[in-house]
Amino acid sequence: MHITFCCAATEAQPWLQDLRAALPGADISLWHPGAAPADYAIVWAPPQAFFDQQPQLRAAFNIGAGVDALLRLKISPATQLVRLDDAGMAVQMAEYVCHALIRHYRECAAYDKHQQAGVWNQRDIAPRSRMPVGIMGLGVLGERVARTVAQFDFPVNGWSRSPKSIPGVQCFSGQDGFNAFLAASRVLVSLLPATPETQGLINRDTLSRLMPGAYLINVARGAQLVEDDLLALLDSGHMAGAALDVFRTEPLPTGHPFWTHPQITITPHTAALTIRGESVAQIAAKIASLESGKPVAGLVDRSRGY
């Protein structure tokens, strides 16, 4: 069994070392143009040339949460695309969202200014009932975020394309439930995959349907947000602020208004990073299942985009 590794901007040797330890019977190598055909591939942002030269692959394992970059490439239908189920990303996403939510709810930005000014001033705490949180996307990551937010006693709404049932979460689904979901939420969290349907979904109309004084947390994909619409609604007062981890152009360009906007907090696409050890263990288990003819979780439905 031959496995090839092709992951852009990733230090390969630690991955190769761990993969060889987890799959001692496999021939595992770093891909290069003209490399021998492989049975399986581990990839992140590979070039088109990789799949052009490896049409015989049985499966390609994507080591990040999003598969949108893969779906833009021409890949043989015979090659199964496989997502990691979690690999340590769900808990990171939950802690990031809860940190952003609680920082906003407890008005920590105001306390930062008080500290800088040497002012001792306690602020009232609003009832949590006034801060319903809407989670868009209830997959593995979204469900973990929704359950974790609910542990802090915030009302939690969830929206997904197909119906879901999560204890402690009021679930909405489909286009028919979308506007009702927005109207019931003051904080909007996006965990949706990148698809043609979700591009530009967070726009003036969507954000305007949230409760007044709304707050946005985007940890999905930057292309989902119409940036000028957010800025306009911040200026109008309808939006109270935003915590953004993803952007249409990454790195965020110098001089972009998000860098200095007083109501926007940004981080460099770091809400949930792939943990190598957990990823390797999961990939090894999935390869063993495929080799024995057993089904595996995380198969990408190319028609749906995730």
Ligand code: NDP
The other form holds:
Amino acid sequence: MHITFCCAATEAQPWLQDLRAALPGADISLWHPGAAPADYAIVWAPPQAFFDQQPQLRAAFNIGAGVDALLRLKISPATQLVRLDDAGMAVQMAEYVCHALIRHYRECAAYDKHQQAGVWNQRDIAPRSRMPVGIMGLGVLGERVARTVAQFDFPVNGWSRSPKSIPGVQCFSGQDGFNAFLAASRVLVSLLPATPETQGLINRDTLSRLMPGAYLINVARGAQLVEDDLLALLDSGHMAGAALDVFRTEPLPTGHPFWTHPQITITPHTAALTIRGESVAQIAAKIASLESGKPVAGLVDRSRGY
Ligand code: NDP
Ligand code: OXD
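Next block: the form predicted together with the named molecule, after the form predicted alone:
What follows is the whole complex; the chain from before opens it.
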């Protein structure tokens, strides 16, 4: 069995070493143009030329959860696409979102300023019931985030394409449930995949439907947010702030207004990083399952876009 590795901006050697240890019978090599075709591929943002040279590829394993970059390419329908299924990302996402939420709720930015000014000043704390958190996307990552936020006793709403039932979470679904979901939420978290339906979904209309003094946490994909609409609603006072991990253009360009906006906190697409050890173990187990004709979790449905 020949396995090839083609991951832009990823140091290949440690991956190759771990993959060879996990799959000792396989011939595993780094892809280069003109390399021999493979049976399985481990990829992140590969070029089109990679798939053009794979006549026998059974499956491509994406070393991330989001497959938007992959789905922009022309890939034979005979190749199964498999995304990472948690692999250590869900706990990171839960801690990132809880940190952003609690930093906002407990007014940590104000205490930072007080410390700098040498001021001892206890602020009142708003009842949690006034900070309902709405999570868009209740998949592998969104469900973990929803359950974790609920552990802090915030009211939690969730929205997904298909109906769900999650303890401690008021679940809404589909277009019919969207406006009611927004109206019931003051904090909006996106954990939706980037698809044609979610492109520009976080815009003036949707943000305006949130409770006043709303807060946005976008950890999904930058293309979901209409950036100027967020800035306008921060100016109007409807939005109290935002924590953004993902952007339309990454790295966020120098001089972009988000860099210096006092109500926006940014991080460089780091909310949930790929953990090599857990990812290699998951991919090796899935290759073994596919080889013995068993089903695997995390298959991408190309018609849905995720
Ligand atoms: P999943 O595919 O497991 O979950 C996606 C969820 O979104 C599902 O609940 C799905 O609904 C819902 N959904 C999709 N389309 C729609 C729609 N049009 N309307 C309503 N709900 C919709 O993905 P993950 O949870 O694993 O990952 C989510 C995203 O997080 C990734 O696609 C990626 O973009 C982002 N990500 C960001 C990272 C970062 O560091 N910032 C790291 C990792 C991922 P249903 O359940 O009904 O199918
Ligand atoms: C992912 C990401 O999709 O890192 O895994 O954004």
